[in-house]
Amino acid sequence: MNKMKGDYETMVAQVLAAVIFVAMFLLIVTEKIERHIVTLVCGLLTMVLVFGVAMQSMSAVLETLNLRSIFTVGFWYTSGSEGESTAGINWATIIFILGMMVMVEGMAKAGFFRWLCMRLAKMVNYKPVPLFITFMVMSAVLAMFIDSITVILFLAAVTVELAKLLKFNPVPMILSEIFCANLGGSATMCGDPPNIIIGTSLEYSFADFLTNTGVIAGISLILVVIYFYFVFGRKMASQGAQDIDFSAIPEPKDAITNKKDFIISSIIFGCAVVMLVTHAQTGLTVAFIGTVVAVITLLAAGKSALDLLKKVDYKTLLFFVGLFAVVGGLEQTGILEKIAALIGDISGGNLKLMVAIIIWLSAIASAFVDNIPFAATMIPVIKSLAVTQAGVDLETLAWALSMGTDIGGSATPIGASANVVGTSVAAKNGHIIGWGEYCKSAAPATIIVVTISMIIIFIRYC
């Protein structure tokens, strides 16, 4: 009698945590109600429906809060043996987030982006084909270490600016440089918040991104720079500079706000990518990189750290929160369980199609829904897999996440963050890009680099 009891509240707990999970996905792809809003009201009645009525536990609700792991000595040093926190809201991947976001205010307003993107055009000589292929690669190395957000925050609006003085359409450069954004963003563990989560609740180093999704980013970067120049290089090349006034053309050094500022936001950037290349060696954690940065960032401010403050996306730190709390309603019932037995059963064991199946599925969902939550929520499944399958190794599976919610998310205009920012950058400045236009260039080198990704998996892992 007790077992179908528990049973019968297992179920309740299940189907409550899944309707819940599937409401607020529909709720984020709608856009009707801002994303943070669904996800924390959504945690909110994981906590109470799910851990608090069906299974009445308060363990639950401790274990997917998980505010005990900050005061602890793993959560800012490991010296190996201890790992970073991985269960419940992983309070390493946002407080990492908040730091990166803080210091690349403080690098905005010293006009850092600016100064780079117009040295950089005038190295070229404002010439629109050396200039298009230049931002490609920019976009994808800025976004190794910086939100891809961000990076296609200040490239559209340059881009937009230098289209109108050199006389050429933005939008093919708009649409190379977001797509580079999010493919620079895969190759490393800051570069992309999939990456982030994965990396912080696998325990995985920057230089074990570097090393691996950073290998098929850099392949896949010289293939797509060919695809673009061959899709709108010719297009580009017609819009050769013409009657040009380049005395209108303002001069690089004139982006930079503040001298001192420039240079100390600079030295904390480099500093903080040191911090994250040897964090391995040197045992600190990604929270421990975060905090330090933006504390050094917002005493470097000094009176203007308040404004710096005020600038922060607490947005997208509270999205986190709640989106972790439902993703642990699912963990906690066992549904991801038997999410990740599904799949072992569907590839017989056999890694090669499990790899297929992971990185396919990731790639297809990522572009269609936030490739966030989605990336969250399978990091419990590929563990499952990893330890139900034999000879199924956890890193494989990983990189197969990975490039596929990195990547996919790059096939539409609502995929990746960086996609909806650049189309309205675009659209602010009378350039409207449609799905049609979009998904006519993006789609096709979606499909190349995922098809990319998974031959490199197989040949180098399976």
Contents of the next structure:
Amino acid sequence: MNKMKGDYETMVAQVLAAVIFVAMFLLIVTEKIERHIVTLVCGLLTMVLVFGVAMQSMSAVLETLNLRSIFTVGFWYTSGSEGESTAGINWATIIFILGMMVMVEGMAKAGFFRWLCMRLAKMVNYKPVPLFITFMVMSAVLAMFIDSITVILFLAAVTVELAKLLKFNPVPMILSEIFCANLGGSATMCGDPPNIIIGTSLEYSFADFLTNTGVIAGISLILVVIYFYFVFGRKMASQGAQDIDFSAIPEPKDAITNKKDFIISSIIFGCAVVMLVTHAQTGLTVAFIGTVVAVITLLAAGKSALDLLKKVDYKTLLFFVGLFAVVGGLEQTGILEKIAALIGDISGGNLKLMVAIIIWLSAIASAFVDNIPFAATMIPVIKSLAVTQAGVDLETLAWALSMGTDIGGSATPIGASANVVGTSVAAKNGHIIGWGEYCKSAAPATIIVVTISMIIIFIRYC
Amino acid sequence: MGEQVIIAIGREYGSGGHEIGERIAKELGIHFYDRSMLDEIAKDKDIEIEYLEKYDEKPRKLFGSRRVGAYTNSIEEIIAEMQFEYIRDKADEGESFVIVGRCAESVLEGHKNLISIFVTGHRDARIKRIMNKYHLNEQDAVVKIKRHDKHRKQYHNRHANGKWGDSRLYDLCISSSDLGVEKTVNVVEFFIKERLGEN
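Can you return the structure of this protein in the form predicted in complex with its partner chain rather than the form predicted alone?
Full complex below, order starting with the chain above.
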């Protein structure tokens, strides 16, 4: 009798958690309500209805809130045996993103990104094809450490500006830059939010990503540059007028708003990169690195510190808080274990098939819906698969999930934030990019990279 | 006119709001902006006018576009924002004008001497007007009115600070069916002059 009652309560909790999750997804897509409000309200509903009413479990609430983890040593420093928290709200991700946001604001204010774009453009003598290739590579490299939105925001704006002066069509360059930013983001732990969530949830280091997804992204980048050269580059070679007034092109140094701030922000960025690359050796967690970077940036900013803080995108951080709470509902009620079991059944325990399902499912879903909720939901699924299926290595599935979610978003104009920002900057300057034009070059590139990723994972890990 | 005046006219489809706006602009000797502003935007941004017209005053498609902070890749919203920027610039330059639609009562909210008007009309009168204007039968006219009003409402409510046609959002709400276009123009003009203290 008690067992039946328990099963019934579990089923009610599962249904409620699933309904809240689906409602959250639909509300995010419709954009009727701001997405951070949607996730926060849905997170609250999860706490009250799923954990409170259906499960009557205070421990589920506390585990999902996960506040205690912040006050543990392992949250800030790991000595190998200790780990960061792996369930509920992923505060490490949120604190790290906050820190990077503050640092990036400081760099942008000093003119770092515009200077870098202009410097590289000058280095290649403003020639369309070398510019095209250089900006693609720069986009990928920058996105390894900086969020892709910031990378594309500056790169697309400079591309439009240079295109006007050098008289070429900026659309092919912007489309290629967007793709490369998403690809670059997949190479490191801090490049794309799904990777940060995967890394902090599964306790992988920056080096783990670099030596696994980084290798895949590196090989893919070479092929993608060749692909975009054949799609756009040859046409670009014939563009660009002869009568260009090079004196009208702004000098790179003009982009620097304040030399002292520029030097300081460059040093902070350099330190952040070093700390991230070596964090497995030093034991410093990404939460610690994010906090240090933010504090140093704010101290260096002096009186402008408040301005930098005001520019932080708090809505995105709140979006993460709510999202993790909703996913916590799915996790605590055991729905995700059922999904994992389903994937296990379909694949019949075959690792290759499992990898193929995860990478393509992630890629297709991420092409149309936000890849952050998708990745957050799939992490418990792959954890469960690794535990329940014999011979399945969690790392292998994690790299498949990372590449699928990071690259899949490149296929459509709505798949990733960088795509939205890049196409929006282009449109505001009179270069409206529709779905057809976008997908014509990006969708085949996405299929190529996802296929390459799958083959490399098969060869290396399966 | 000496002092700047901006007349923002919202309207139900078939109410004659566009014609009323055009006549008021003529009477007051000020510019009139409607979808024709797209010509200038198209020229300025080097975009084909047909492309802009296709998405003018249309709500964004529910699926197929996304917003990230201040950035969107919805063509409908990008064109709307281009128009909002255009009318903001005109207002900031001190120009007097009549603007039809484009959520102008919200976009220009706070501007001195902004007068917002909503023109409505009885259902039958609107159907009759559309039947005559586009040589349609009654059924087709009803469908056309419903479609346009639905789009205008969605477009307005997406970008504006209040609901489309909500009297609290406008300085004056008037039905053109009772007096006809000519007399409605006179009443609105009287209201404008009273507001500006010119009578």
